[in-house]
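One chain comes next, on its own, written as structure tokens: the form predicted alone.
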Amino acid sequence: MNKAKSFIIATILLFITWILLSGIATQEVIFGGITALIISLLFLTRLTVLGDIKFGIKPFIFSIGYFFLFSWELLKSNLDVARRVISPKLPINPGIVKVKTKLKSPLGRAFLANSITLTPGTLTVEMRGEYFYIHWIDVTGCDINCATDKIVAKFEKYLEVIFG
């Protein structure tokens, strides 16, 4: 079932991407559909990670919430980093911290790692099982639980519903 679900999701995502890039002329829709099917079939064994995506009203609502949460965190961290650049007297305390995630899905962990990396001031350096090593521009404590709460927890509660 997981391969079938992954195949359907990949085909739909590829087809939507095709339509967004080429338009909705009859020829384009037919060719895009055939191309999406062929590509999904060729990469069927590699697409199993897409089977982690959950469907339903709750994951959909949490996806929208995640978009707004990520946008807000992105804005806040951009302003913080810009403030530190403009005011060199502001202290920075860079370092690598270890955080723990409760996400089980590989796709959910990848989304979490990318969300952390895309947020200025943090960078996912390594993922080892349930632990992430994050370069943080302003390490405020060495405790793994404190760092997890400040960096990971806000994203994790949304991603857990979306991916499991």
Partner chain sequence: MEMIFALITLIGALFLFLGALGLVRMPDVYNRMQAGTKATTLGTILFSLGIGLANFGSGWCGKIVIIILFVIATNPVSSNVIARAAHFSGIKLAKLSLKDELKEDDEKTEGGTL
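Note that the structure is predicted; figures quoted are calculated from it, not measured. Rigid core: the largest C-alpha set superposing within 1.5 Å between the two forms. Numbering follows the first chain given and starts at 1. First, how it differs from the form predicted together with its partner chain.
- Residue 41: CA moves 2 Å or more between these two forms after rigid-core fitting.
What's the form predicted together with its partner chain like, now that we've got the form predicted alone?
Single chain only below; no partners, no other molecules.
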């Protein structure tokens, strides 16, 4: 089941990539692409990671929400870094903190780690079991629960529905 799902998602993703890369959508390009994709993906038996993605209406809505949240956070994080870099006093209180995640699926955890890296003032340094170690540019006397609330919770809410 997981394998079939992986196969379908990989086919769709790679087909979109192929169309975008080729730039033209004539009949030869489309059918040649599909044939080549299916032949090459038949030999791919170990790819089960993509099977974590859930189908359905709720995950779909949540992935759109996640997209907007991510874009907003990316913009905010850049303005934040810009502010810190420009200001003459360099206002940083860096440190490495530990946060906890509920996510189980490898793909969901990868997405979470990447999202954390691209949000204001945080950088994932290490993933170990259910704990993430995060370099935080503005540690403000926070314990593990408060850091988890501030850094992880907003993304986890969405990723939990999308990847499970």
